[in-house]
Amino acid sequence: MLLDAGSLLVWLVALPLVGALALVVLTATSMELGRRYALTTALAAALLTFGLSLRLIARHADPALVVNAPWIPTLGVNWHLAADGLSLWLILLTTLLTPLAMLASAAIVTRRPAYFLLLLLFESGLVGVFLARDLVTFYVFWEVVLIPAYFLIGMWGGENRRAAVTKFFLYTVAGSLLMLAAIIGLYVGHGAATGRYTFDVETLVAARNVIPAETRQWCFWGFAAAFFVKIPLFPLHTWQADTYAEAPTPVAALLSGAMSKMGTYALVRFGVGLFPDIAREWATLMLTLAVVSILHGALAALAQTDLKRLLAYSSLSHLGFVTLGVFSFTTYGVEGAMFHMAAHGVTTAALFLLVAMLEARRKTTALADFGGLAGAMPRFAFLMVVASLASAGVPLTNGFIGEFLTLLGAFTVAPGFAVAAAGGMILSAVYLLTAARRTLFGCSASLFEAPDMDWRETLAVAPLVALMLVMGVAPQLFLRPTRPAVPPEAVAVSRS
C-alpha cells in the first residue's frame, strides 16, 4: 500500500495501536485463542511497524514529511508529528527491539494478551515521543509510555516488584509534572509577550527571547527535572537499578534499550533546543553530573553480584556519556551524544535479551549460579562476549564510537571532565568482562548440559550483535543523517 508522507507517522503510532485492537478482539473472541496466538499477533503487528519504519531511512529529510492538524485550537494544540535525523535511529531502534523482545517473551505463560496488548501499547507511546512536535502532544505520548511500563513490571516482575515500580512511578510521576508546569510557562509566557498562544515547539523555539529570562530559567529545570529522571542521571537515578531487575527481562530490554532514550533525546530537541542560553549556563554542573553518573555507576556495577542490576548501572554508566556529549556544546560531542543513545540502545538491549536466555534455563540471574557455560553454549557465548566488548567501548564496535566522540567534544572544552569520564570506559572493561569470564568461562559443573540457543533465541540477538558491529565499522551511515537537524543552538564550538 503506498502512503504519503503524513500517513506514514501517523501509521508508525496507529500500527501498534491496531495490533493492540485485535488482541482485545482475539481474546473477547475466546480466551484460548488469545492465549494461543498472543505472540503472533503481537509480533506481526510490531513486525509490520519496523518494515514501515525503514521507509523513514530514505524520507528522514522530506519536508513533506509532517502532520500538524488542529487538536484543541481553542488552546492552540496541534496534533503535529514530523521526523528527522535527530529522531530517525531512536525511531527504527524501538520499532526494531520491540519485536525481539517479543520473541525473547515466548516464555510468558500468565495473561499472555494483557502482556503482549501492553508492550504494543508500549511501543506506540515511544514512536509518538520521537515524532511530536507539539509539547501537549509530547507530554500526552510521555505519560502513555508510563503506563504499560507500570503494568508491565509490577504484573510480570520478580518478588519484590511491587516496591520497585511504586518508586518507578512516584519518580516518573514528580519529573512529569514539573514538566507540564514548564510547559503551561512556556504556554503562558509566550501568549503573553506575542498574543499567540501555542505549544507548537517550532513556534516556541523561534519566540523563545520574548519570554522573560525568569520564565525561562525556571521552565528549564522543571524540562531537565522529567529528562535527568527518565535517562536517569545522578542523582535521580536511584529508581533504575530496582526497576530494571525486578522488571521481566525482556522489559528491562525495553526500558534500557529505548525508554531511557526518550530522556537523551528530549533533552537535545527540547532542553537545548528551548533554552541554550540558560542551558550553557548551567554547562559546568551538568557536566559534573555527567561525570559522576559515568563514575558512580561504574563502580556500583563493579560490586554487582546479579547480572541485570550491573546492567542497569551500566547503563546509568554508559549514558552518562551522552549528557556529557550534548553539554560540551561541540559538534563532534552532540553527534557522539547522539550516535551513542542508539548505539546503548543496541548494545543494553541485546545484553539483557542474553541474560533473559540464562534466567529462562536457571531461573535466576545470580552471577554465582553461572559458570562454564562456553562449552555447552558456543553460540551463547559467541554473542554475549561482542556484546560484552561492544558494550565495553573496544574499536571497530558501536559502543567505541559513541564513547570517543562524546570525549573528544568534552576534551574540546573542558579537558578535566573528560579524562575523569574516560576513566569510566576503563571500568566498564573491568566489570563487563569480569562478567562475561565468570559466566562463560568459569566452574559450574551444574550447568555444563544446558541447551544451547535455538533459532527464536538466535533471531532475538543476532541482528543486534550484526549492528554493533555495522556501527562500528561504518559509522558514517548513521552518523550523516543526523547531522542536518542536530539544532544550531546545541553546538558552540564546531570542527577545526
The other form holds:
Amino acid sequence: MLLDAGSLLVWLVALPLVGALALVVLTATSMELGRRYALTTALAAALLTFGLSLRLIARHADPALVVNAPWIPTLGVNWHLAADGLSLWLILLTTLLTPLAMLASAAIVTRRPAYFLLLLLFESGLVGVFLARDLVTFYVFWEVVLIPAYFLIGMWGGENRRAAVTKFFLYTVAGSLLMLAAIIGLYVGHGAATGRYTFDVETLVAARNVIPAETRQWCFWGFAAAFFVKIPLFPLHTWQADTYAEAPTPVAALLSGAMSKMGTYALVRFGVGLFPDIAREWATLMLTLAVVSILHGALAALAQTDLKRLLAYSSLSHLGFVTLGVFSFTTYGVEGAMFHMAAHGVTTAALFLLVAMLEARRKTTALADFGGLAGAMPRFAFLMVVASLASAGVPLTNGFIGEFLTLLGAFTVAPGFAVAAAGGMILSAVYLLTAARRTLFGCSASLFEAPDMDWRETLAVAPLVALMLVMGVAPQLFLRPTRPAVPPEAVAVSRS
Amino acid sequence: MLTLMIVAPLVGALILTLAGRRLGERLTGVIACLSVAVAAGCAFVAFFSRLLPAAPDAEGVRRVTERLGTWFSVGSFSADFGLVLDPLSGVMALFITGVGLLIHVFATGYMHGDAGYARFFAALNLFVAAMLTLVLADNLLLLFVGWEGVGVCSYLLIGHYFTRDEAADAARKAFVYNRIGDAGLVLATLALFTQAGSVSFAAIARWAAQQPVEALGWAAVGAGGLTTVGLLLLLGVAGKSAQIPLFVWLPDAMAGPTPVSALIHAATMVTAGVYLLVRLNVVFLRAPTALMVVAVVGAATALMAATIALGQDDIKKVLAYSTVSQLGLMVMACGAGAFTAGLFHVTTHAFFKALLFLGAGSVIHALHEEQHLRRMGGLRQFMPVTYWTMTAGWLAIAGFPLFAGFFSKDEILLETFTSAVLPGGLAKALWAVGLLTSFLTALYMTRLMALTFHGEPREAVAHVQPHESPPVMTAPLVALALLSVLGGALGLPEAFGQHPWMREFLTPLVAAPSEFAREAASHALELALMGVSTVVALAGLAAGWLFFTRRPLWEAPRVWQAKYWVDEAYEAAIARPLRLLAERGLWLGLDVSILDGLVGGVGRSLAGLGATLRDMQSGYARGYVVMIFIAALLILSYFVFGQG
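Beyond the form predicted alone, can we have the form predicted together with the partner chain?
Whole complex next, starting from this chain.
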C-alpha cells in the first residue's frame, strides 16, 4: 500500500515535508548536521522523482500515477494529484535544483538549520503545484510556496530585503487572491449550472461550456493575473529584479529556476486548459506582451550593473519566449515552450549558483567589482562561458531548441512577432557576453587572486552544465515524453 | 567516414580540454595536428574514392550521404544529423582540412611558450569540427550548428589573450555582430520551412526550382517570398563574411593569435557566408532583387575595404581589410549569378590569404610582436623563406598572370561583366568597381611588401636580430606558396582552350550562369577583358612599387586611416541611443519610476537609488494591502451577489 504508484506521488510531496518537520526537532543540533540531513532528504526526493520519471517516460500516460481521494467532501474538494508529461520535467527540475542549491549554500551564515527547513518546505510546495489536479489543492500548494520564499528572503536576504520581500509578497498575494476569486467563480458557475459542486480540474475542463461566458471571461483574467505575476510578464514584472537581487543567491537560483515555471506551467495546464477559447481570443495581446517582455527584459538586462539583477531581467526575457510559444497555439510553440521551461530552469539556476560562488568570495555581485577572473579561476570561467552560451541559445545547448521552436510557432501564425522576438536573440548574446567579459576577462584593476571552485561547488554546477549539453544534443529525449500530455486545446496547427 | 571527419577533431578538442596543461607542449601539438590530419585523410579518401566514382543521382548530382539520426522533430518539423558530401561540400572540406592542417602545424611553432597552449589547440580543433559540420550539413538547422559553432570558436580564439582588454572586447564584438547576422539566418530558415515544408537543402532546392522567378523591384522585399528570404540570408552572410553593414568586427578580430587570423578570419570561417550563397543558389536565382542587393553590397564592401587597407599601418589590419575586400568580390560574384566563380575565388583566396597571414605571423614572431609596418623594412635579407613565399602570395592576390588569384578574379570580373541576372548597366558598373578594387589590391599589397621587406631596416628591425622562423613554420609557408602559384589550375578559362574544372564539377548542383541565358561571351571578349585586368593589375603593382619605396613614407588620407569612422558612427547612432534607452528609458524610467510609481510604492529596495527617490517608508505597504483587498472583495461580491 505504501509503495503503490499513487502513494508514490504523495511521498513526492511528503518526503521534503517530513524532512522539514524532522528538522524542527533537530533545530537544537549543529548547523552542519542539519545541512547534511537536509541534503540527504533532498537527494532522496530527487532519486524518488527520477524513478517516477523513468516510469512516466516508459509509459506516456500512466493511469496508475494518480491519487484522488475526498478531502473536504462537503465542498467537493479532492486530494487529487497526478503526474504526466507536462509535470514530468518540472518536478525533476525542482527536485534536482533543491539539493544543488543546498550544496551552493555554504556561504549562508546561519546558526540554526531553519534555512534548510524552509528550502525543503519550498520544494514540497513546488512539487505539489506541479502535480495538483484539484483547484483547491492547487491553490493551497501555490500559497504554500510563498511562505518559505518570504522567510528565506526576509531572513537571509541582502540589505534591502525588507522592501523587496514586501513587494514580492504583495504582488504575489494580489495575483493569488484574484485567482482564488476566479476559482470560486468557476466553482459557483459550474455548480449553479450542473448542480454538481466540484473543484476537480478534469471535470471543469470537460464541462467548461456550461459555465456562463461572462463568468468565464472574468475567471480567465483572475487566473491570468496570478500566472502573469508569477512568470512574470510585462508589465507585472517589477517585483522580480528586486526580489532576485535581495534573495540569498542560491534561493534566487530556485526562484528563477523553478518557481517562475509555476506561472508558465499553470498557464498551459489551467489557463489554456480551462479557457482555450478566451485565451485564443486574446492571443494577439498576449503575444504582444510576450514580445515586449522579451525585448524589455533583454534591454533592461543590458543596463544592469549587478549580476543578479542582470539575470533577473534575463529571466523575464527568456520566459517571454515561453509565453510566446504558448500563445502561438501551435504544436511547435507549445512543445517548444514546455522544453524551454526546463531548459531555462537548468541554465538560469546554474548561472545564479555561479554568481553565488563569486559572492562567497567577494561579498558582492556588482559587475564593477570583478574582472580578469579567468586567470585565477579557469574552471569557473569555463563553466560560466558554457552556461552563458547556453543561455544565449547557441545550438547544441538547451537554450537553442526552445527559442527556435517558440519562434517557429510564432512565425507560422504571425511572422511579425517572430521577427521582433529574434531581436531578443541578438540582445541576449550582448548582455550575457558583456557579463562574461566584465567578470572573467580583461586586465581590470580588480584582478584578484581567488581560489577556483572546490569539489562541492563543482558538484553543484557541473551536472547542470552537462545537462545543458545533453538537452541540446538529444532534445528528443525531453520532447517526446511531453508530447502526449500537451492539451489538445493548446494546439491548432498540425499535431502529428 | 564523413562523421569521422567531424568526430576526429572533436575528440582532439575533448582530450585537450580535459587533459589541459598536463600533456605538455609537444604531446598537445601532436594530438592537435593528428586529429586534423585524420580529418584531412578522411576528406581526401571520401572525395577521391567515394565521391568521384559515385554515380550521379536522379538530379544529376554526385552525393555521398550519412545520416546519424534525428536531432529534434516536432509536428511536421524535423532537423536531422545528416551529412552530405557533394561537389560543393567536397571542395570546401578539402581545403578546410588541408589548409587547416598546415595552419595547425605552423601554430605548434608559433604558439611555443604560450601559457594557454592546450586551450588554444582545443579551441582550434573544435573550430575545424564546427567548420566541417557547417559545410557537410545536409540541412539548414545543422548548418546553423556549425555556423554558430565557428562563431563560438572564433569568440574563444579572438579572446585567447583574455587579459588584454582589446582582445576581450574584440571577441565579444565579433560574436555580437555575427549574432545579428545569425538572427537573419534563423528568420530565413523559418520562412523557408513554412514555405518549402522542409529544412533539408535537397528539398529546398527541389521546391525552389519549381517557383517562378520573382519580379525585379522593391515590392518583393517585404512580401515574404524568396526575395525576403534572400535578403534575410544576406544579413547572415554579411555577419559571417564581414560585409557592409556588419564588417567592422573582422579587423578587430586581429587581436587573436595570427594562426587564428589565418585559419578563421581569412581562409575558412569568413567564407561561410559565400558558401551559404552558393549552397542556396537556386533560391537566389528566383529572387533577382535579392541578387542585385547581394551584388551591390559585395561590390561596395570590396571597394570600401580596399581603400581602408591602403590607410592601415598594422600589417594584420592591412590583411584583414584585404580579406573583407576579397570577400566582397566573392559576394559580388554570387550576386551576379556567378556562384562557381565565387567559390573558385574562395578556394584560391584560402591558399594565398592563409599564406600571407602566416607570413605576417612569421614576421611578427621574428620581430617580437611588432606589427607596425613603418617600423619594419629590409627584412628580405633576414628572412628569405618568408620573403619568397609571401612574394608568391602577393603576386597571387594582386592578380599577376598565371598565379592562382589571376584566374579566379578574372572569372569573377568576366562573369560580372556578362551577367544575365543583373541589369546590363549595373553589371558593367560593378565590373568597373571590381576592376578598381583589383588595382587597389595590387597597390596596398605592394605597399605591404615594400614596407616590410624592402628598403632600409627601420627601428623594429634594427633593435632585434630577426631570424628566419623554424622549419615547422616555414614548411607550411612553402606548401601554401605552391598552392598559391598553381591553384589556378582548378579553373583554367575556356578562352585558353581549357575546361574550367571547378565549374563543370559543380554543375548541376550549382547552376552555371549559362543556364540562365547569359549572353554567349565570345572568347574574344573573354580575352579582351583578361587583357584589361592584367594591365590593371600590373599597373597597380608598378604604381605601388614606384610610390611606396620612396622616402618619406606616404601618408594615407585621414578618412582611410580612420576607416571612414564607421565604428564611431555606429556607436553614436545605434549603440549609445540603445544604451540610453535601456538604462534611462526602460529600466530607470519605465520600470522604476512609472510602473513602480503607479503601483504606489516607489522602489525603495533598489540599491543606491533610495536617496533620489521619494521616501515612502510609512504607509506604502498598507496601500498595497488595501488595494488588493478592495479588488478581491469587489470580485468576490460580484460572484456571490451578481449571479442571481
